[in-house]
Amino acid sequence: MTTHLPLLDIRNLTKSYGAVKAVNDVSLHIDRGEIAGLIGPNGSGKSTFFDCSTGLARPDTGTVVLDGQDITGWSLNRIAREGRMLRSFQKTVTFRSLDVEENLIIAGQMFTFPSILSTFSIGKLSRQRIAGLRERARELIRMAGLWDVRHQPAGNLSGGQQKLIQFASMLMPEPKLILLDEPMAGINPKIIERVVETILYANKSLGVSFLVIEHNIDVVTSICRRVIVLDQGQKLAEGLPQDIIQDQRVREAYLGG
């Protein structure tokens, strides 16, 4: 008899800052294929939580396993490259003076290859590696509704163009996780919407699960299976969106009674 294991698996991740405790106690996992959100008031731990369970921050106590594997303690940039968990910022970040495509393609040869020098170095094998690249950024470029701007400077395109520029250029690496901070703040119903289709897309057709920190509870039910939810650096709640939303703690803690 098999045992079906969580992609991702946090237990008992506690960290704090001094005398306060920004997350408290939480253990939550992700199935794969899995869409979850992560909801709260501001300040209830979500972002630290993230920063602990992908290595931006090392928790103080806790553990946290990807694929099987116990990733605890791992540097940011080496869950990225080995463990294929990736994560966005509240703050959009692109390469503003290159296109759309040279974006892309820098975003995967970050991860893929050695080095800028070993992927744009002159013979056949470079040329092979671009030609990779260059193709799989063309297919994400046009999942992201960004096709007809792609030989655009990323820093003319407005700010909700730049949110989909980043996550086409988390998705070059063919990550198996993706933790999205906030991916709708600041942006406008048309690219909110285009963002939940690429979101959908690349769960659907690519198999990336998504564990999604969120304060758009509209987003959240219609693309999350299952919520979590914190307050005050523990977990207050977790089942169905439609039940979370009814719960009368989460509406007291978060939806304002």
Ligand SMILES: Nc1ncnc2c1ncn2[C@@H]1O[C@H](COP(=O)(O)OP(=O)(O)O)[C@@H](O)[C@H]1O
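One more: the block was the form predicted on its own; return the form predicted in complex with the ligand.
Here we give the lone chain, stripped of any partners or molecules.
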């Protein structure tokens, strides 16, 4: 029964900033195991849609249902921790003064320790938990090709490497769903390949579903089975990537109608 429900089901989401309707009555669902794309011109409300889905911003109206549970109004940390829906940010962020390994360990902590209080322990059990996280972190670091820089402060690394850290961090907690906000923007082709590989690996081997905001249309057509187009806060089209890029309305929106 539950397997027929979508993993993420968002209904009639609306969010205004002053007079700007950043997101206007958008409904969207993500199926289990799916990689879906979210595209649209700059300012069309994609990031705001992410913010409202993940608890960073509160939607004016609309409901967010994750895995059969209504999570509308939950905080960002609770949606990550209890819902296992994680997100990246358009502007790359890392814990800059901490090294790569520590960045990843932080990402796993709240999913390994049962309570806030238990994180204050330096006992044996606590150390074992951290050792487990360190092992997982090292696996992901190797996969992301960051092995040689794992003891460097994240802030010293290139933008592309920091994107990889951000991405690997989100895999630490064994997430159900990851929302990526322009993961390929401003990084060199070699790292783009690496990010694509990692997304596909996470999807196939770890069973993670994805919703990806991306402007690189080649990447979108190669990894997404379904694409949703936003324009001026509204859903403009939805379908197979090859159909979407042919769609006249989508072309007009991008050319700036």
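Definition used throughout: the rigid core is the maximal C-alpha set that superposes within 1.5 Å between two forms. None of these values were measured; they are calculated from a predicted model. Numbering follows the first chain given and starts at 1.
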Inspect the rigid-core superposition and answer whether the C-alpha of V20 shifts by 2 angstroms or more between these two forms. yes
